[in-house]
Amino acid sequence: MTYAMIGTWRMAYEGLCKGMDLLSQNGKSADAVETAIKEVEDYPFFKSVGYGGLPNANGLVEMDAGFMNGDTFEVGAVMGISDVKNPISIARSLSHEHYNSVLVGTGASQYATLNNFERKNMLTERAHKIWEKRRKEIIEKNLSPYDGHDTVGMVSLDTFGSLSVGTSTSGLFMKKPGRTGDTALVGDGFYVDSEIGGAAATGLGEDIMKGCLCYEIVRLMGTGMTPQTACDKAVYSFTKKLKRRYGKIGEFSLVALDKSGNWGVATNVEFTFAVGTEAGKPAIFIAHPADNDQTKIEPITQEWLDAYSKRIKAPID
């Protein structure tokens, strides 16, 4: 059997580095895609995700992350967590679970707590300066709150024919406390089905969950479609669905694997994503959305990698 892996946005590369280590040494998908995302939490200078993460409007980083087994359909997810180190373990561990699978706020601190998962301060100075400054710009300058809203989420799949994903972020900037959006929810921020394919989103949850698009994507694989025209269908179709009857969209992106280790991806917006395979080394690409409904895909050059690592760790003023 083959393997593979991929994940949304830039930020999943050296975490899909690591999973793609395990995944070539006959590792187990699911431990491949907590090792990944966990790269990724633990980085404070990712602004969506983990620790670095920016705040809600009370200053405090709540998180989401959810989990699946593609071959059981094991779920676990946790919504507004706070000071726990890995929100992705968390979820992982709930999906073993048949009941109680799904915590939220303090219930999924709590148990996070009690099963010995490392808590921290998620906070870090330069998100509270960040937060700072938004602030005051709410106030001066009469500018939205909501900005940044980039979930981490991943796709694996092991030489045993085992898929799985899993999701992580910090969620919509400047949020209401409690909200939450599509990443923890089974369906819309990710779905996985170890005998088709599995999916993960990333964008404004409140869009994506109003087309449970991740569900969508895998079960158009299952009738027979690769995973880039089950993307290309299920995005753009639900794209214009949206803006005639809802009047407008967010942002929203979607990748997706299926059993033989091919992969999709769509997007109503510039998005980049990594992705790895048995046949090819891991990679950085760059996704456009076209006129004709198919997603233009490019290699990411050297000039936006560079411009892209300045701009995360720029100082805040």
Contents of the next structure:
There are 2 protein chains.
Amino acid sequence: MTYAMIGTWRMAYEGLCKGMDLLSQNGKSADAVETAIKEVEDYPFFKSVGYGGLPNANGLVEMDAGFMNGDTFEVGAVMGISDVKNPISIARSLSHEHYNSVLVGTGASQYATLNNFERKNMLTERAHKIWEKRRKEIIEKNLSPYDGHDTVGMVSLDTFGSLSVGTSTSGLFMKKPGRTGDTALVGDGFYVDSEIGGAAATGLGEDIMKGCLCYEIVRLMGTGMTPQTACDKAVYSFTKKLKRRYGKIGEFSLVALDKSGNWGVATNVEFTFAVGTEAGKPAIFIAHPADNDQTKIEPITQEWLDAYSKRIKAPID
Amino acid sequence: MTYAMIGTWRMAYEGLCKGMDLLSQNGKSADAVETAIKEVEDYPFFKSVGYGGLPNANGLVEMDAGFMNGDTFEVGAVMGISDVKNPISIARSLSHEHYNSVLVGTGASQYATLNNFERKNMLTERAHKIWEKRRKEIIEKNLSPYDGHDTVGMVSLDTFGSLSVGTSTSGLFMKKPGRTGDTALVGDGFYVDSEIGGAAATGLGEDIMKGCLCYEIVRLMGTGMTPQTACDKAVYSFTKKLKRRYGKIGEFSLVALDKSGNWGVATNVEFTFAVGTEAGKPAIFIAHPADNDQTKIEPITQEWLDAYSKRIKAPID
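Please show me the structure of the same protein in the form predicted in complex with another copy of the chain, now that we have looked at it in the form predicted alone.
Whole complex next, starting from this chain.
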């Protein structure tokens, strides 16, 4: 059996490489997903996930994470959790519980303490500075406060034929306290079935959840569609429907992987992602919506990567 | 155009009658759903919803509610909210927001205060007594603490052809602080599309969410199935799949209503529900899973209703 892994955004890459290393040595898909997402959570310059994630309107970093086991359908999730180093590990731990497997707010944070998960103040000096700057801009320029909502989502397939999915985010920058999106909602932000495949979402959670997009992509793959066809069909038809019925639509992007290691993505905005297969080393790609409800996918350029590295570490004035 | 309404459990009945009154006078489906669920939330002897709902392991009543507009796909939801009289009204209010439409924990409670929703200590003396008794039993008899998880879910169709769905619960009795189920998760606990129909769920949320059952039932109705066929097909196939893959399964029940006012239910346990149509006055029925993946539905007996009335008001010794 083969192995493979896909993750949302350029930020997924280093973690995905670690996950792929595990998978290539017959590691479990759940371990690959957790290892990969922890790597993203721990890196301080990714400003929408884990440590260094941008805070809510009150300046507090509140995080959401979800995990699903494609063999058993076990689901674990946390929403609005604070001061924990790795929300994905808590979500995975919760997935083993038959009761109380989804926890929100202070209850989620208490679970982390009671079960000896590492507590950490997740607000970096850099994130604090960005927050203070944004607060001023909002008042001075009367801007809409909301900006940035990139979830890391990973789907992995191991050599035993098992699939897992995980997601983690600090959510919408400047969100109201307690706000959650699609990231920790099963079917909306993630879904996986080892007999079919898995999917994960990133973008404006308030709109992704209206379409139950991850469940729908997995369901479509179950009818025999390739992950790419399933992503295109689910995402572009829903984009049209939501524009017609709701009148507006946020940005979002979906990734999918099937039980044979084939992958696909669809997006209504410029979107980078990382993918690795048994045949192909981990690599970063860039996707755009194209004509005829299809997705244009190209390898990332060194120029793009250099500009990204510079941007995420640029001084905050 | 016709009108109709369906709600989970016998407890839905009085609220559904009020909702049907509104609908018969060309009221809006969203108003019918909110009015009906508020009635259930306000009644102190329904022990799994709103005032009088059973508390969590710490003795605090933490509630979840969801609302969806089938015309626009607007979704609002609260999870782990405390000390608010009507969670359904807060969920509906949040559905008008494009950002921050789903709130958890203390953030949700703060939103209620800031927006002038009525605050109320939702713990009744009776619920407190039941909790104390249960605590003792758990210690003395080494019982599993979890028992009772009945969500009120209502789907309504108005004479303008609009469908809405709402859900509300105090969740699993003795749950861990912060635990949430499917009730406030769109696609899992509720879903509606005015061009097709809507569905709502009740039961062990941890298992319902594994199948994204409300989205699936609405999707199946969209392929031309009646609500009854869609419920049977979604619920019984998922029940088998979950038993095979997860090894165990909680109790759950689903109700559905389509855009023509046809309705259906499916359940893996004895399940009561209320339904009203333009042709038929509101009535209570009882459903059981039957052979061949079908559902046996019968009118409720006076005997059952009398025993129920007695049971919900029986002294707590």
